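A lone chain, given as structure tokens: the form predicted on its own.
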Amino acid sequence: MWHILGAGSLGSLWAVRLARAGVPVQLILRDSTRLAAYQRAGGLTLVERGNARLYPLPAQTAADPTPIQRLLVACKAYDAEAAVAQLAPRLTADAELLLLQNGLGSQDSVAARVPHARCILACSTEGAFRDGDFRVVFAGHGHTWLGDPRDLSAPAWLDDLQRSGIVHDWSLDILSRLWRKLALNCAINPLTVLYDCRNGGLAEHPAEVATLCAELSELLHTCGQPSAASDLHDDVLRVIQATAANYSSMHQDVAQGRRTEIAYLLGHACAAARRHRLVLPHLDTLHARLLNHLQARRLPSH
């Protein structure tokens, strides 16, 4: 049995592959009120090609008594750590937990929660969107590496995702890839928001993003991951040519008042460079405006 934490983009579209596979799943829903509108709801739809399909995927709350052995957890990293510790004591002896959040931080916080169990990090590059509750587009087929720098043997259940179609590697270095997705993050999220612009807007700031490739590449280096630096500005080019007409995830957060995942993504840098005393001057600066851009629209800044 996967249970699934969290029914927002990422986690909607593994549970429905995975169920529509024919391995067992459940859904883990924040309270009683959630419960009821996705009972309302009739179940998650999933829209593909243009086709929407209704999946009646059981689901329950976290108060459930029922014991927990694996559990996928896709709500966002500032949700992870309280979600994981409200679930804590219906984890098995055995129990492994799969984090697919975005950034770092949130993983080691998660880890601490649970010692007991096995926490295996998640780097994923699919494309889905919420476009209404319950709901979720599946924007492009990505790929998702897994991986436990603490015990490097891959675990038997990656069968499912064979059977599911997710398609995937089990990475010996999960933090090398974790890193360099932060670095393309840092590099392209906080300037679409800034300049309000779609990511192939920032091909108007040539300088500026160079300048910030070249910052998060020491950084990269000083934190002992040089290969996830290797190339880091043609590569942050290369997405930002082939994302052109796309709003990052945090332009969209913003534009519809969310909470921001920034203290996992920028913030984790900037205190990653202060802990090895490190200046960056570009990184620190950019950091700063986005705090204050967040703050004069009421929007957390953590």
Ligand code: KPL
Contents of the next structure:
Amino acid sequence: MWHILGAGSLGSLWAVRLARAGVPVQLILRDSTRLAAYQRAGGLTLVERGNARLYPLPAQTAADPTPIQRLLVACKAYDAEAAVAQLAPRLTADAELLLLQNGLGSQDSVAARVPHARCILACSTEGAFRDGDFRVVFAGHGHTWLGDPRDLSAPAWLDDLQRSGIVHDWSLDILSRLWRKLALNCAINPLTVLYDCRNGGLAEHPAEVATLCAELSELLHTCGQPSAASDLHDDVLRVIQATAANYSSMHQDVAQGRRTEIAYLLGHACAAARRHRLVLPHLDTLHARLLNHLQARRLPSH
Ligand code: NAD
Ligand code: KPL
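What about the form predicted together with ketopantoate, after the form predicted on its own?
Below is the whole assembly, all chains and molecules, this chain first.
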């Protein structure tokens, strides 16, 4: 049984694919009001290639007393720790958590809350968004890397993902993957917010992108992640070109007045630099500009 905490975009996408492959799943919703709304909706709707289909998956709230052995944590990074803490009493002695959060920082906070559980980290390039309550659009096929920095052995349940069509690989260096994605995100997303442009619009700011990549590479080396730094600038330029027509996830969050995951992305990078007494003036200035931008829009800066 997979318990799925957070029936948003990615949680719903995982839940539906697992359930379709015959893997038992149980959604955990925020509270009884959300559970009642879910029951009225009759289940989760997944839209794939323009076709919508309803999946009446079972759901419960954190108050349910049944034990949890395998938990997919599909909340935003800023909600993950509190959401998992609520479930801590239900976790079995051999519990395993799969953490889908973007960026870095939330995974350590979650692990500290449930020290007996195995925490497996994920880094995903899949894309999904909500276009209604309990309705999710599978927007971009991608790849998910999974790994555990404390225990390199792959869990047997990777077969469940295989059967479900969740394209994945077990990574022996998941932290490197997460740092690389964080660096790409720091080089692209904040600038798209500040210039209010699509990713492709950054082609007009080559010097700024290059300077940020140089500082991010220095940070990655200092944090013991040299392979995450390798060819970073070329990769950033490649992503800018390949996703030129898209708005970055942070741009979408700000445009829709949603809280961003800044504390786990650029905020995490700047905090790591400070911890290492590394002076990265352009990254710091970018962070300050982004915080001002968010504050002016009354959006949280953490
Ligand atoms: P989302 O906002 O669509 O879904 C999060 C869900 O968690 C929401 O439904 C929210 O109500 C729920 N939630 C929060 N606290 C809860 C609690 N205490 N109990 C139960 N439910 C709770 O977010 P998302 O887009 O699915 O993103 C989840 C994570 O995955 C983020 O860190 C994001 O950066 C990462 N990610 C998302 C995508 C994507 O395409 N959506 C791709 C890669 C990575
Ligand atoms: O991950 C991204 C995002 O928008 O969050 C990309 C497309 C890589 C841009 O940083």
